[in-house]
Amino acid sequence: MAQFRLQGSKVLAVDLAGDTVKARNGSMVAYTGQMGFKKLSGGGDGLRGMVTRRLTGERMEVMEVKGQGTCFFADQATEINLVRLNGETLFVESDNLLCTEATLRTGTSFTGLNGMASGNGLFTTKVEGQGWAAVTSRGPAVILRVAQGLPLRVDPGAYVAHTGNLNRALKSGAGWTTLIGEGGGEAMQVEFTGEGLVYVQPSERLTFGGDA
């Protein structure tokens, strides 16, 4: 099986004896060895929905790497996470998802107001199975859990990926200090209920809910 591991913070190092994984198209910076690279354009084993969200036009491009010896990946010199999947599932924005041993499998869930807050339209995407996925983040990433009675409240915007059994729902950060102008600027969150760990860059993207 492909092994994941890093090469520094930044750079991802993949080594196959043979296997194969699936990456971001135009994410391999370096290899060594032989590697054959195809670009997936769409249908099978759930791939469509990693690669069109039909609803909001938005495309992500992904490519299958095999070969023998070790292929280097990044993007932007952006941070890298490993999350090691045991039958659980990842809920990952498209944006951060850099590269998935190809025994998992994905797919797209629908968000609705919770994704179109974090500037990401309608669909998030989900990752199954058992195996390695390679998340990035805009800063080094913090993992916080989450417990029963215990909710998280996350700006939209700074929201990457999380697991476990976890309800998300949009909730307003507007008090009666916002009402007269005195308010904090939050205006959204996403709050997570359950039991679960929630991936959180210190980078806040552009959203509909806040001044980031």
Given for the second form:
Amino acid sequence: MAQFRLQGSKVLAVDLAGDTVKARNGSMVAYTGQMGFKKLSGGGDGLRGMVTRRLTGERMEVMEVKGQGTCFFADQATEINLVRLNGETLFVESDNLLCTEATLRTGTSFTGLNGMASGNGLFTTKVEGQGWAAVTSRGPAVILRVAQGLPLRVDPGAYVAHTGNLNRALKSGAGWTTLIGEGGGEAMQVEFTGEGLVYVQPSERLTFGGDA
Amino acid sequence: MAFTRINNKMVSAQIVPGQRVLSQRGSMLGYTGEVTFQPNLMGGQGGVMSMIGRRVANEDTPLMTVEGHGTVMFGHGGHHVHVIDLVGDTLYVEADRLLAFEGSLQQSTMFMGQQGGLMGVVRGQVTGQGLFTTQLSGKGAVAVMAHGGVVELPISPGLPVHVDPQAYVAHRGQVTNKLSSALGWRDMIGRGSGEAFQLELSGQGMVYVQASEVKL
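Can you switch from the form predicted on its own and show the form predicted together with its partner chain instead?
In what comes next, the whole complex appears, and the chain from above leads the way.
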């Protein structure tokens, strides 16, 4: 059973006892003990997953780490959030997924047109099963709860991940001012409704909506 | 203890007459009191031969000598600063990661080939760290820079630590380091896991690892 723990807020330490984790290619910074690294072609979802990932652009370079000891992972000094999954599904941008336990299944899911307009792409990565996943964010992420009757709107560039039973829809805040170039820089938002948690980072990726 | 942490990206140093602090040129952020900053043409200590040594070795980060009476703040490039106290042992660090150190420390340049022979030379080339590294020994404090903070990992006999060369910051103690490669046929056909080369540190001591794979 792989043990995930944080060493500071930016380094993930995983204790392995002969078992396996999947991690972003090249994200190991140090290890003790014996470790083997093997690249998994096409995100490690098998042949079908590989084709899907190629087609959808949710490409992920993933390696399989197997061994005895402690392995340390970090990615460009981003903050790391540990997410424990007990059968639920985590939706996360593939850029933000650092490491998952081997017991978790990964795949791609279609987010529809709203993903495209927000610059996050049409597809997102889906992680499901039982185990730990490590999600990166630029700056410490805040976890916002969405409940019935309490929808949440998020800047697409600040969205990192979500869990639970959520529907996402793209909302446009663009009015006539946006068209004449006087927009507030918040022309697009993603609205989440339902029940669940949304991870938001204190930093914004470049998105189409942010430019407008 | 010459350095006091202000936050994780800035340190301040108490300068008293007769005690110098050497720092990377241009890394002063502010000071109080009567303090002078002298560019150090030698790039460090140890006379002209050392200077030539450093020039040849390309470990000649421009340094300045800070003297006088007062408090000086140091920081550079928004990088995290980590203060390491040396108590008679030796710290090995890349010259461009050195932010400041006390004048009581002996600075010298070490040829990587001394450790591991030919493999040491290959190591420096492959990892982009060069053939030489800076060595600080004695009693005093050193402030080193790292991207994204530092994790200290102890090294003990029989328990070597493997580090990604890009995430390696510094090490201290009786440690031998060698390049271990996990090159396989997968790397040859471009399907590598991105972890083809690792530094293997064994012996007794401590290694400092940063939370990022960005070299300074």
